[in-house]
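Coming up is one lone chain in structure tokens, specifically the form predicted on its own.
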Amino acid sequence: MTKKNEPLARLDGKLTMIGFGSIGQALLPLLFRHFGLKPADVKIVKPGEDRSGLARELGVEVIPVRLEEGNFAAVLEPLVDKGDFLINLSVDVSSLALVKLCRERGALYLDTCNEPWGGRYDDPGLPPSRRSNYSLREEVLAWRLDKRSGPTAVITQGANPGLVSALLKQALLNIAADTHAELEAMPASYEDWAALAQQLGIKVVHIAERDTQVAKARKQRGEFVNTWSVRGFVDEGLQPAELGWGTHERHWPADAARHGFGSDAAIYLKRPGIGTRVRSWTPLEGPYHGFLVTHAESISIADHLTLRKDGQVVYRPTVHYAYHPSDDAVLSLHEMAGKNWQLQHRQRIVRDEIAEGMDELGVLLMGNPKGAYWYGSRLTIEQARELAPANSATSLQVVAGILGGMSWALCHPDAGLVEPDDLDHRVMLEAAMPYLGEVAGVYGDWTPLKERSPLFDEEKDEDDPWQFLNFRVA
């Protein structure tokens, strides 16, 4: 396994960061310490000036600008050449447009979200499925249809996306170990990946996560804090809630819809993803109530672990994201719904002053006999300090994934565009797991129907705890 202080691969050429917000700022001490770059090799575009300080102390040169749909190629073409990296950390700046332009530059690249350019998200002309992550994700994938190869370009690779792809290989494959399943070797294709999943049982994937940090200054009214991006946490938030949709479901819920075009391994409800919660559950947690935010795994994971004979679908997991954020970040959501998800003037990203708590971020497995399998990254503030400046538990997992999906670029430079689910597990793995704190898989009894409140009678489905409905919160 790589250490923390260990190159992971060489870059001979620049790099190029878009965005220097709390992700950008963790990953920049990194980048020194695995890649072989020196200060002068490493240029920031972002809005404005940084007001951290931290690209100055560290001697890297910041170009003030906001990149829109009319500029960002004049800006961007004298930074970017043949054998560079660009990494897109922004929002607002489309990730196909940054993909064409690493493309055409012959330039390698990575983001950690499918941006679009701004007012998409929140365009009220716009259909709910035009506003998804799905309709992104397919077209990125129609534009790839043709270009096969040519300079990598890594989309969705943070933590979640991205690193959970991953972990979720591994789970798999522990639970194949644990039950003492027949695997006659590695898997080496989707469909393999999908077998294994078929053959263990799996129905339901949970991207369970539960954020316990807490700063010493609480949140006031009318203020948004949180531990990684307000921008784009509500940004994510207010589209439409997404799931992959499992091939055992049997409830078809009255307020969600089909896409009508490509894949068709995910729907969307018809209501924000902030304004959905779903029961999920973490081994130090518990069982928890969290947001049904759309993240581009759920629709990716599904897709890649489906199964067709005969051109229809067999097989498929239902796979959806269920996010309990911080504690301040739930009363600032709270409060944003009262004002009809309008936000807050004041917003606050908490790192320096969190005096306490974790990320517990991880793979959700159900249906398999043994019991759900949660497996994942256990990292509490005092780690994530003691292993890299500019951080707190949930930047440095995201800036982990971001490790592992450059290394993985660098040694495969002409792979054209991939998605996380694409990647090696075990490159991913070997990159990120020495920032990942404890990385724990813990089995439990716990289904969505156990110690249900017998006060009020719920809609559920007694008959099998794994359905979609069992799982919603009503």
The other form holds:
There are 2 protein chains.
Amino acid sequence: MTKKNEPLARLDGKLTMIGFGSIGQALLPLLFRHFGLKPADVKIVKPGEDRSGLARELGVEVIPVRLEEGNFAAVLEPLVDKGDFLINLSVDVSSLALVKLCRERGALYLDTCNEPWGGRYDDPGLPPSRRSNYSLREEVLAWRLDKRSGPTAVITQGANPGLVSALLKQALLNIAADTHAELEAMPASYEDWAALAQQLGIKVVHIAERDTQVAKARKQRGEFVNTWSVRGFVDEGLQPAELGWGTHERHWPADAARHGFGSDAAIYLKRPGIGTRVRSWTPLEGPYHGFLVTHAESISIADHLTLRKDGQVVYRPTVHYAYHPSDDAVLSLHEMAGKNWQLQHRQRIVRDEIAEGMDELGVLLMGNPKGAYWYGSRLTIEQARELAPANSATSLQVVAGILGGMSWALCHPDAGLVEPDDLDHRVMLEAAMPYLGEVAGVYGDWTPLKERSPLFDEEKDEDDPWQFLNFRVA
Amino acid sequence: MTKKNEPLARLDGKLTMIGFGSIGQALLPLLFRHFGLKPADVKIVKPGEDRSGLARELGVEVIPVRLEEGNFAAVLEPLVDKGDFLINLSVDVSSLALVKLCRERGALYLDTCNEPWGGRYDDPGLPPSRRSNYSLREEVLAWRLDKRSGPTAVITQGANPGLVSALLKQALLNIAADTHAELEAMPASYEDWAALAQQLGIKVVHIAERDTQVAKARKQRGEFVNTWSVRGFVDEGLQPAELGWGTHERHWPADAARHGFGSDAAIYLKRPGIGTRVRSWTPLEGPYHGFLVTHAESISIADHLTLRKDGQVVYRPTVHYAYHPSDDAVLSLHEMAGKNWQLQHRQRIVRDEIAEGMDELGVLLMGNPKGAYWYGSRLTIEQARELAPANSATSLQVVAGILGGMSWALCHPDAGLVEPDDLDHRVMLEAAMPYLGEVAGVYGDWTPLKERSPLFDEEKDEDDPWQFLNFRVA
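Next up, can you give the form predicted in complex with a further copy of the same chain of this protein, since the form predicted on its own came first?
Next comes the full complex, this chain leading.
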């Protein structure tokens, strides 16, 4: 196991970070800790000066430019060269544009979200499919088709998407071990992992997260409070709800649609994720209602766990996010919904003001006879502060995923564009573990049909608890 | 206008109060202020000793008995006699049983909710219709059929249900005056009021309430926090969502049902009110999502504003509650929903801990060309504390309705069983006004179609904004 202060890998080039919000600030101090970088090796590009004071405190130069389609190449070309590393932690800057630029320049790349240029997520003139993560992913995969090597670009490698793809693989191995399933060798290919998931009977995977962090000062009226980027959350939250669509599903949702192109691993609902509730479960919270917010992992995990026979899909689990954000974020969403999704003018990201709480973030694998299995990180705010400066539990879990992705990229600099599912989960977990607090695997007898209220008839499928119909809150 | 300390009416008999929760405690000091009562004239019957200490402080005897079907008559007969007053502010004690007992004893009666004996609201063995307020009301009305006089019993006379029926009448008069509508005389009968509402084009009435009161200490996990009775709120919240069903409605909700007996003024949805969101508006909050919790006024107002011609219903507005409880209550509902409506073990009613906020409670009349008209009370916690001890803004609005109902009953002691809609709204408002803070009437251009998000297609009726379809949050 890596120790907290051990170098993970050495970056000999320069590093440029785009964006310096909650995740950029959380990552910066750890770059020096883990990659042999000095302040002069790092530059930050962001719109406007850094008001956090952290960049100056650490001696890192900020280039105050808002990157747009028309200027990004001119701004970044002097900063990004062969052997350098570009980290994109911004919103509204196209991931694919940056990946292409890095490929031309011979630089490594990582982001935590496959972003489009600004204005696409919330352009009502575009059909929902075009505003989906599915569509963004297919564009990237199409570009990659004839480029399976070249400078490594790790996309969507934060906590989720990112780390959870590694947690999922470890969870499958844990269930296999706990149930004495036959496992001849460590799965090596996507098909191996998919076959293992099928063998274990996994029908549904949730990314099941309950954030209990609360600040001393309550959310005020007209204010959106979050433990990470408000813009990031609202952007993805207003995309269509998306989910990997499993082969066991037999009730097509009335508001669902297929994209009609690409992998077909996922579908979307014609409604925003922050307006879509699902039943889920974590060991410490118990049952809860989470939001089915679209995330890259819902699509990439479902796609990677797909088994085909004679060209026909024979196995795939349903995969989606079930996010219970912090209490003040739940209230912020409630208020925002009441205002027809107009974002509050005041926005507050809490970090140093957090008084207590934990981010309980993991994968929940359902379908194996031993029960629902949750495997993930329980990181308290106190632990996060002890482990790293300028972090909340939420940001540190994201940073843990980034550290794994960066160290993998530095060890595999010619892998071309990769998703979290393409990376060795052991490398990811080794880098991330020191920052995850308690990592626990817990079985439960929870199903979405368990202890449902008998007061009103609801549309349910009693024959198979793992139908999406049963998870969805009507 | 009555002054704050002016006697409203004189009660020469004794007064017995059943229940001594947030509303009982809020009312007790004002009984002495307004009805010429002395501590020895009042007795409280409640399960267990009074832990608030308020009864002892005011010198009022507490009889620690839980009233049930088998003991209530034996307990109450020695306490309730001709000319006495019985106030029922409890849960799980049948209003109709108490009304009958008061009639036999010659005593006056008032409650703020038409309660059944315990166990009916949440008995899954009963069909939803039997658990509805519609059904409870029809039972009372059936009993009343051959008894149109006798000791006055005022049922469902708090803030809402109760005071809002008076606010509604005043709101109709205000719109008539503001729009120079022809009004030959003060409406005197139900038909007069219904005709006025029809003349003014009123299609929908919401009881539109936004409670912004917050305590210093946040809701904890596993805790239900409310500004009034948790049991009262949860009981009604788990009843079916109910609404008076207007004649203009042309989209039958897929989950709706008619009762098949009685007035037919209201329908119910096959889901709990605290799981049913609707769009509404108050002047200070602006647009918001409220909960369509069943309330007696949704049914009685709709019934009283019904016009018939040749036996056919020709006019009725849609009437329902759109309740945005305090932020901590919203979070409590969210958590409770996630636990399949299992009530949290810990419950906290905030009053003295409230740090700030207001209860903005009024009627919202929609359909008149001048715009949506909200008329109601804006009572801050600071004002409530200045006006009366042992109150929050929420409890004092309820007490204001009770004071009106009691003074009306004392002046009309032989009126038999009456609903708030049967009472003279001027008497109600005169008694209540000193306790309502600012009473405001505000027009707005809000409709449930205004500024809807263009991101996703939603089922809407663009031809008539006032269709229930447009209010409901899907």
